[in-house]
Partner chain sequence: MNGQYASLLIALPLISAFFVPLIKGFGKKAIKYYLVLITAIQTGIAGWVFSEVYSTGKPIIVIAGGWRPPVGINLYLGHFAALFVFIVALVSFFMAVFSVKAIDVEPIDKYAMLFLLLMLGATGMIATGDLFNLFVFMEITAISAYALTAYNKTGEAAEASLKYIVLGGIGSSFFLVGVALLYGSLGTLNLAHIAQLAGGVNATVAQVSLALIIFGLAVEAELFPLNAWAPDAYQAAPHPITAMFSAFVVKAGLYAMARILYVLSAASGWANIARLLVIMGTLTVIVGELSALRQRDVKRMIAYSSIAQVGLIAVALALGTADGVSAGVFHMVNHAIVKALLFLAVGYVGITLGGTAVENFEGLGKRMPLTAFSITVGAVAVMGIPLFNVFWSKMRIILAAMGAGYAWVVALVLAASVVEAVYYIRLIHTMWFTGEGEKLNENLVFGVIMLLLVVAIIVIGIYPEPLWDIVQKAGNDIVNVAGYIKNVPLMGVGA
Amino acid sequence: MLKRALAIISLLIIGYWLAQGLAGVPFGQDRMLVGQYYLDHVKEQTGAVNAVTAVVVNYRGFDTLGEVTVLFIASTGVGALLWRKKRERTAKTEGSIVLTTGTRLLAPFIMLFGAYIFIHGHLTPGGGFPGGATIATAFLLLYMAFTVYEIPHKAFEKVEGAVGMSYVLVGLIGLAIGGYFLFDWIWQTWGWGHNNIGRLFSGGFIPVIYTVIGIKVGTELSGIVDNMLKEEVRE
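Requested model, single chain only, the form predicted alone:
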């Protein structure tokens, strides 16, 4: 009974504090000053038509680097948990003729569509994360259709490491040229794409960063799929 009373009193106190804090916020007035600044200056400062991707990659690009790092840590964790155990694919039955034929026909187009999503991220809804996930879906389809298929592990590991370093390198070049990490030196210094706003070759370093993220996410998620689908071999 005492615990319940204390819980009710605590909730009332917290509710009172929240009500007092919200009472000072003018109701109905636009308080999104930073968001409005982005919308007003996004084309001028980044060359991107899609304001969302400009915010994700340019204005808060360091945070996006952290998100990519989190995915890398998750992939590394899965590998660390399973690397000591000998694991192989144990599926014995291939997919149906519909699945195998559909996979042969659709897998290349799914990968192409994933590349389209992250290459055009500065123009249309999309970006590196959904584009990379789409590419990984194509590899998942290959695993479902064929019992002997495996991704080229060594090549994927090298590509994953190279694109991860590329992201950091782009940021360090910005630090050297503009004075802060992920300064958009392609747009601000070179002026590349100033006359092409709304076209593919525009948006400063946003297409470059999104291509790097898309490839990295695609290889990491494909590696996770590979680890999850294999089973431990008992000797």
Contents of the next structure:
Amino acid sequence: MLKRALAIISLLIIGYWLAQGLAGVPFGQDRMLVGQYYLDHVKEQTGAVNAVTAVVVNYRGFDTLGEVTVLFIASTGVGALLWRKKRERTAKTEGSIVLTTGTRLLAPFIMLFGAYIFIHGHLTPGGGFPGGATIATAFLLLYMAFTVYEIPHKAFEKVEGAVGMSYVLVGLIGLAIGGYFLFDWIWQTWGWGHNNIGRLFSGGFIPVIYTVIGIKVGTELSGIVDNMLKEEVRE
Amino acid sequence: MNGQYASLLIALPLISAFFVPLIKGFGKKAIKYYLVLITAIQTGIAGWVFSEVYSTGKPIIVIAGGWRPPVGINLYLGHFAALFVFIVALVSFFMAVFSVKAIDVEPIDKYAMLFLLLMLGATGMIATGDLFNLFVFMEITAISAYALTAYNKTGEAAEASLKYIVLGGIGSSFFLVGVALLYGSLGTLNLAHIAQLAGGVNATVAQVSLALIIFGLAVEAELFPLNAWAPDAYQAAPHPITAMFSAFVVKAGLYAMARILYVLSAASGWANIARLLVIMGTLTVIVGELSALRQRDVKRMIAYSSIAQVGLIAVALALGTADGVSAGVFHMVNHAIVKALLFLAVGYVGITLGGTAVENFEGLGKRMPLTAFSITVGAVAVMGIPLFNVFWSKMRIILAAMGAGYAWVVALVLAASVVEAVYYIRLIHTMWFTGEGEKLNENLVFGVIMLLLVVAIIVIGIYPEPLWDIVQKAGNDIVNVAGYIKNVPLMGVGA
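Could the form predicted in complex with the partner chain be shown next, to go alongside the form predicted alone?
Shown next: the complete complex, the earlier chain at its head.
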């Protein structure tokens, strides 16, 4: 009781203190120093209609590379900690026929939609992370509906590594062509898609990178699900 | 050569970590030597950056994507970053060599990836010039550290890692809230741009956000109320990883703290935060040293000692004077050398004799003379005996603290140093004057690495001047905010 009261009191103090800080932030006023620049220049400089993805992949692509790495570490870490010589799925109850049939029908559509999200990252809301998560959902559904289903790990692991490398490689090509790491060489050097803004074949290297991220996130999250669903079996 | 190629410091560990799954099939040995090779190349690149920065006297600014800051993200490889990126790479290389023998737990491919990414995270934290990018690299460092802490898969390791995850998670959320507040009031994330605008920021906002950011970083930097995870994690983690934690992961957190602190030095209410940090640092020294005194496990004892040294560095960095920061950086370099040596030697004893309990160290002087000698040199150096490197840096810190008017801090830190001498001398006594034993064969490669580090300790101890010149430049890089702003090619958005 005393513990709880003390916790509540200290939380209130921290909350008041944070509110004091927030009160000093001028919300609703024009504070868009860098933000205004992005809005003004996004189309001509990156070819993307979706300003968020342009910022995330192009202007501040370095952060996204970092976030992809964070996810990679998460999946590697889960893999390392749950590693056992022999692990299998030990699920017992098969899903009902409605569930399994529904899954059969639904899974391809979910994957298609996931691919749609990441391919159209520069045009519509979304991008690589939501697209990849959607694809992983399809695999999760397969895992839940079928007791025997397993992703092909060997292939998934290799794909995961290969697409991660290709993200860095796209960046390194930028270094070689444009002189800067993660330089958008497709848009700025080749000028590819300049008269196409707002359509599928535009946006410089944003769709390329988002495809890479989509595949990477999809395989990684599926890998995490796979790792967590399996249990050690004794021989 | 074009300075933009310094971005390879980030790109190389990343691409090689992603490459590991593709060579998984070639077996354990191949992956371990691959790790050694990559860290060696990284050391080469870092060495090139170091010589470039120190010979021209100008920082290398890597502009990611070709967008000039503050629109894009830049890396700022100034005197400090160049020095520490080199240390990070070098220590990683030594520890990769050590891993060949020390790591036998499966899955080795995952270990290699996490190892490379830990190095990448620390490099990025030190090199970045952008506040949010700093957060991303901090997460990379922290999450690979969580996974590596639990890597041995014992109950102890899992518990240590869980503590670390919970504390680290809370810390990063605080950091993120602080960044959001700062962005909300300034509208920019670039550190140089923030420094430019810092004078005009609302006093409450500046204090709250700075306190939140410092609080978040204090988890990584192991400052007093937030370092409960550290001794457990140091003890439970694989031996090479412990050395990396102590030698550079904690330094990256400290540096980030100092950088943000000085970037906002124009904001009002700044002195309060700096004083808070001095108090936290002093408490860290005292608590660390007193806890080390009672330990029965040598690795844990050195872990507490490492925490205490970190507190000393934090005090020096928060003094607010150029002398203090240079002294702090000096101690960071010395501490990295000494603790890399100590954890390497203790870890080597751990894998040879099966454990790092004090009993295993009885008669070590007869059984493994070279290792025992290295531990002795390391221990004597940490205590701050003249003619060893740490003496000079501790001396400088104490002088700087006196200069800044913190006499009570000096008194407390000196008292804690006496405690430090007690437990290190006890360890030396255990190694050389108790127990019996046959001589064991010592590994030649580790012997060479340990001797190299021993030589570094003694050479710096006898000729501190060249290194002092280097760290003065590095310290100046942090304190001289006007110079920092001038060096970053801001494009003047909304100015």
